[in-house]
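What follows is a single chain, given as structure tokens, in the form predicted on its own.
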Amino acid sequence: MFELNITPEWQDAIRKRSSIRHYTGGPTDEQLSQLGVLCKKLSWQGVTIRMFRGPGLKGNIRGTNVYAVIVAKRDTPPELEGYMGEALVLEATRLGLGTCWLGAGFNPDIVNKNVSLQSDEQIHCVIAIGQAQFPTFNPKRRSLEQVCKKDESALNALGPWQLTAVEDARLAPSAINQQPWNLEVDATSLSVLERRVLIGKYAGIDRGICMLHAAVGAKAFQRNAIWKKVDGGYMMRA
């Protein structure tokens, strides 16, 4: 589970990505074609990602009518939805596009009809995609010391792949920027663990996004992430 071929350029995309609500247009046909190829690669392990152009997004998203729908079989871990969906986000960013994860910013009746949702499937989120209208706003994140519960000297003692992985994980987007995770890191592993937040509806998906960022950071040092379920979250060895 969480097996994915990570593109090295996603490392830069993590730092360029921001949540965009206003666009100057949709993706080009070439960009849509490239994203469509990736959607097929991401559609497995209980998750299917499909692209649509047309009605479905609510009025707070302006300038694009293109979106990706994350369809999950029931009992699929929400972290997997976030992991695969964020891979699409980073690839769209690499292609020069803007994106925005939406849990409430879409019309479920229209989207469910477009997808022809089956009885054993569910949709929690969609991703708006288009030509970004700048400037954008990047919310503040908790510091590495807060996220990892380590002081500066302990963080400086981490290996290069671990430090990059936690830095990338810290930058992950989350619903209303709650960052519903804590990170534990030692000499051989990094864990993304549950953190209680005020609104937990999308917390599992958000943790999956964080996990993908951590895996991208490890990949920058030619280390492939292998995730294992542990008490309170998931642990990565790389």
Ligand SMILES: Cc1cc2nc3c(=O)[nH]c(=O)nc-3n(C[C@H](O)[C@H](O)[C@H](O)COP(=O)(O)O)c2cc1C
Contents of the next structure:
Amino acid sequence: MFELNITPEWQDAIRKRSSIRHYTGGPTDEQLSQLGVLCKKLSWQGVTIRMFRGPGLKGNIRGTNVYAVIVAKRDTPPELEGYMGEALVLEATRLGLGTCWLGAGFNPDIVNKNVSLQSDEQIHCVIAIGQAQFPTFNPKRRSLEQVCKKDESALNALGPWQLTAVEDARLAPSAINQQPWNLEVDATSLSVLERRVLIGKYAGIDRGICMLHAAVGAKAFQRNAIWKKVDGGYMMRA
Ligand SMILES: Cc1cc2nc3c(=O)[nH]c(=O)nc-3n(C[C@H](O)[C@H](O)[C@H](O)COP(=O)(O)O)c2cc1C
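Please give the other form, namely the form predicted in complex with the named molecule, since only the form predicted on its own has been shown so far.
Starting with the chain above, the whole complex follows.
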């Protein structure tokens, strides 16, 4: 599970992306076809990602009517939805496109009908995609010390792949920016663990997004993430 060919350029995308709500148009046909190829690769293990153009997004998203829908079989871990969905986000960013994860910002009646949702499937999130100017990168996140529960000297003692992986994980987007994760890191492993937040509805998806960012960080050092379920989250060896 969570096996995925990570594109090295996704690391630059992590340091460029922020949620975009105002667009100047949809993706070009060429961009759509590139994203369509990736959607096919991301669609397995109980998750299917499909692109749509048309109604379905709510009013706070302006200037694009293109979105990706993440369809999950009922017993699929929400972390997998986040992991695969964020891969699409980072690839769209690599192509110069803006994106925004949407849990509340879409109309379920329209989207469920577009997808012809089956009784064993559910949709928790869609991702708006379109042409946009990227704002200056300035994400508001908990500090690395808070997230890892380590002081500066302990963080500096980490190996290069672990340090890059936790830095990339820290930058992950999450619903209402709640960052419902803590990171536990040592010489051989990195774990993304649950942290209680006020509104936990999307916390599993958020942690999956965070896991992909950690895997992208490890990939920068030619390390391939292998994830294992542990108490309270997932652990990566790379
Ligand atoms: C699972 C998930 C659901 C989200 N739902 C919405 C939403 O319904 N409406 C919205 O405007 N933003 C939504 N967001 C975007 C977050 O508000 C945003 O990622 C967070 O505030 C951090 O900001 P940044 O993405 O610009 O770094 C969602 C993000 C995630 C990961």
